[in-house]
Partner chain sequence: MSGEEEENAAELKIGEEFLKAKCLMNCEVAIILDHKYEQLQQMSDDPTNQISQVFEKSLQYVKRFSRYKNPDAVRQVREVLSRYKLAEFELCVLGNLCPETVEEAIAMVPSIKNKGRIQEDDQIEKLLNDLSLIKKFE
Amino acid sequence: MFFHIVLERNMQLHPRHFGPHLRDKLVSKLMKDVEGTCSGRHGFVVAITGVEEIGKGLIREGTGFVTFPVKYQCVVFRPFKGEILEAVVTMVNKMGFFAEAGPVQIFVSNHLIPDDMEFQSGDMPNYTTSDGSVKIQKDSEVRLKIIGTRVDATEIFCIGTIKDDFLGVINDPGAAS
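Structure please, single chain, the form predicted on its own?
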C-alpha cells in the first residue's frame, strides 16, 4: 500500500555548498540519500514530493560541516498482511517461486500454490497445470495475496499465496511465443 507521509531527517552539508543555492543543494542531497531506501517502520521511500521546512543549521565543531533539520513529504510503499498485489516472477524452483512487486521480494512456497500445479524442471523451470493451460515461469505476472511479512531495519520480506479465488497468473510471457 502507498502512503503520503511527512518525515524528518538531519542533513549534513559541507561548507563549500554554502551560498545562494544552499536550499537546492540540501534538497538534491536529500533526494539522493533518501529515495529508494527502506525503513522498517515506514517502508520503502518511493519519492520525495516536497520539502516543508529546513531548520536553522548547527555548525559541527572541528569539521565545519553544518547539520540542518529537514522536514519533507514523501510517498512510501509498505505491504501489509492480507493485501493483494500484482508481481513479476523472478525465480522458480522446486520449493516455490520468488516474485517482485516494486522493491518488495515475495516468496510463494509450493504448499501455497494450487494442488493441480506441478513443478517442471528443465532449461525453464516452471509450475504447470495438468492440462498445460496455465504456466508460472520467470517473467510471468501473478496476482498474489500476502499472508506474512517480516520487517528488518532496512528490508521487508513477504510470504505470499496464490491458493485462493481470483489469484494466480495474469500474464504469461510464454503464451505469446
Contents of the next structure:
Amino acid sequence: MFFHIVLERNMQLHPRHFGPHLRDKLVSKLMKDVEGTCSGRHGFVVAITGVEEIGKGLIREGTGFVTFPVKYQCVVFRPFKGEILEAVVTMVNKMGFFAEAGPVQIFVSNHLIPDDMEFQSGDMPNYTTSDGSVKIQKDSEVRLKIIGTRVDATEIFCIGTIKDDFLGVINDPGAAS
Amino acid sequence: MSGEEEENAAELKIGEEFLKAKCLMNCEVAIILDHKYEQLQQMSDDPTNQISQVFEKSLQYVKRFSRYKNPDAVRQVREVLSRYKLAEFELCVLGNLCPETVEEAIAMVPSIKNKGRIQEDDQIEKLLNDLSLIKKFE
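Right, the form predicted on its own is done; let's see the coordinates for the form predicted in complex with its partner chain.
To see the whole picture, the full complex is given below, headed by that same chain.
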C-alpha cells in the first residue's frame, strides 16, 4: 500500500553551500539521498512531495559541516503481511512465479498456487488449469495476498499466495492476442 | 522483530505509525507521481538521470492498476468511501481492488466486519454500488 507520511532526517551540508540558496541545496540533496531508498520500517521512499520544516543547523566540531534536522512529506510504498494487492507476473518457473507490485518483488511458490494448475515448460513457461481456461505467464496480472515479508538492507522481499478465495489471475495477456 | 511478527493487514495490525498516516489509493499516487514527473522534466533536459528505479516502477505500476483515471472521479471515490467510517487502510484497499460482491469485499478486507463499524451486509452492498456508479459515469 502507498502511504503519505512525514519523515525526519538529519542532513549534513558542506559550508561551501551556505548562502541565499541554502534551502534549495538542502532540498535537492535530500531528494538525491532519500528517493529510491528502502528501509524495513517505512518501506520504499518513492517521492518527496514537500518539506515541512528545516530546523536550526548545528556545526559539527572539527569538520565545519553543519547538520540540519529536516522534516519532509513523502510517498512511500510499504507492503504488509495479510495485504491483498494486484501485481504483474515477471518470471515463471517450476518453483513458482515472481511478480512485481511497484518497487517490491513477490514470490509465489508452486505450493501456494491452486492444485489444479500445472506447470508447463516451453518458450513461455506458465501455470495452466487442466481445462486450459486459466493461465499464468509472464505479464499476466494477478491478485495475491502477502503472507510474509523479508527485509534486506536495501530491499523488501515478499512471499505471496493465490490459493484463496477471490485471488488469482485478473487479466491474461495471452487470451487477448 | 517482535513487532514484525504481529503485523497482519487482515486484522488492521499495521503499526501505529501507518494506521495514523494517510493512505493513498493507486489512482491518487498516479496523479501525484505524474505531476512530479512533469516537474522533473521541466527542470532538466535529461530527466532519466534524476529518476530513481523505485519511482519509475511505482509510476508504471499505479498507471497500470488505477481503477479511476479522471482526477474528479478519484476525489469522488475518496469522498464516498469516507462516509462509511472505514479506516484509511481499508478505504484504500477497497478503492484499489473494487470488489464486485459483498463476499469479495469481506475477503479482501476482513477487518471490515471484525471491528463492527459496518454490521450489515446491505451497507457494504450500498458502498460497492456507489463505487461502481462512479466508475460508470467517469
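Residue numbers count along the first chain shown, from 1. Between two forms, the rigid core is defined as the largest C-alpha subset superposing within 1.5 Å. Bear in mind that the values here come from a model prediction, so they are computed numbers and not experimental data.
With the core held fixed between these two forms, Ile147 has its Cα displaced by under 2 Å.
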